[in-house]
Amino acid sequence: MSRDAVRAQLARRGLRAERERGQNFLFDPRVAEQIAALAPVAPGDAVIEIGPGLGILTRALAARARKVAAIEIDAGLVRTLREEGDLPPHVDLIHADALDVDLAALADSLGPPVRVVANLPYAVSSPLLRKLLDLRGRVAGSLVLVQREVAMRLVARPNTRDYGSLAVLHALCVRVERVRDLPPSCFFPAPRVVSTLVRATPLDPAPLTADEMLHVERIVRAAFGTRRKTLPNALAAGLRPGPDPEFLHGVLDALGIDPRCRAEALEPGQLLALARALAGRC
């Protein structure tokens, strides 16, 4: 499909990209090819992928996997997809919106293997991430499209700008790969951004378990949540309540972390071993 054939369906169906919904839409098929290569998926996977938006990825998937599950929240696009999408049957349209889909109840329903694929929509890719770190145990691993600078902050290292919660609890829980840059030109419309294909393996064992995650995620957010600040005044302002000065600065002492440092300058495991001291604390 060229981008004038995409202008073309669109206008046909009454439809356009949604900005404030982060619709770029891929429209090459070989580019569609190499990112269902990349990620990769064998005969005997189940896929999820998240904005379908035509059906250029979505076929590239159906002609490696044994199923796949096609989450679009555009109702336009899906009536497009149903109509006129020459989806084969082995794909499962959802009109949903991916943020309140139960993916771990998806999985499930599918079957191991599974791996989840997609050109997530640039407005909401920063919730979608981490809503798929929940999915922890039921992939195989995701491959995913993004803005270059989410996934600069994905794989971000202490004491640089991009280091935040995000680079934090993706470190506790997944191996994050960047695996190769996508132009303007390969999206309609063109976005202003580069694009980024990131993949990322779940770690076995995990340093971060599947219960410590809301609280842990509750204190990385905390200590990032005012940069500026030292890590006890971070924590003091974001934190309800918070913890005790006395009782923190015990801590900080016995994990041998300097009470005048920020968060930008803590590893992940020094950022958990935090968290799990602070537990049932605040």
The other form holds:
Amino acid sequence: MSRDAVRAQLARRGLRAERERGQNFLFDPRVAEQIAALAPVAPGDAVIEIGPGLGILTRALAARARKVAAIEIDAGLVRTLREEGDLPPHVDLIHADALDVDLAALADSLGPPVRVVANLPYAVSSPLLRKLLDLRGRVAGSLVLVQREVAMRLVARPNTRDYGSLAVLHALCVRVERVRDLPPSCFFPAPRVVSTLVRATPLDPAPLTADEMLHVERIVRAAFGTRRKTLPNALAAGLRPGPDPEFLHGVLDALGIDPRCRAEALEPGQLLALARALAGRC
Ligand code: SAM
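I've shown you the form predicted on its own. Could you give me the structure of the form predicted in complex with ligand SAM?
What follows is the whole complex; the chain from before opens it.
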């Protein structure tokens, strides 16, 4: 398929690439095959794909996988895929907003091993990435295309501008690698930014248990919510109820954390220890 073929197919179906839905389509089957190989999708794998679009990646995944469940929000694209997508019978097309889908139940219904592979819609890549973290323990790993800026935030280290709750929560659940960049010319229409393939592999054993996730996330988001404040002030501003100041200072002292520091100076493991110490106290 070429860029012109994508343009022509959309026009024939009365569709146009919708920017607000992050519709930047791959058009070179060799790129789609490389993504499936880099995932890496093996013959016994089931794959969850978010946003199949016109199906270029879906076909490459289906050529390797035992089963593919592809979730697409756009009714026109779903119709196009059903009528001329050339999808084999082991692809289940699900017309839904991936943010509303119970991905854990879907992964369980597919049976292990399950991988997530997607050219993610950029507008909702952060909430989707967060949702994928809840699949750890159920998936063998994920390979997703995101904007390079988002990839930098995923792998960011302390004391850098990109370091924040996305990096901390990922570091506590998965090992994240930037695999390679794809230039705007790989897509139709070409986005304004470079894209990056990011691979996430669940940590085993995971330092953060499923039960702890919501509490740790609440503390971490509060800690980074007002980045310029010191850690105690950021926690007081971001948590309702906030931690008792005296108790918090005792906790920071016990953990060897300077109360004048900001969240961005702390390693993910220190933020986890802090959240654990504050459990039930705020
Ligand atoms: N996989 C195709 C490809 O690589 O050419 C299309 C990728 S395009 C970047 C993102 C796709 O995600 C589009 O088909 C878009 O309609 C779909 N999409 C956007 N938001 C979605 C959502 N919340 N749930 C499911 N699909 C979504």
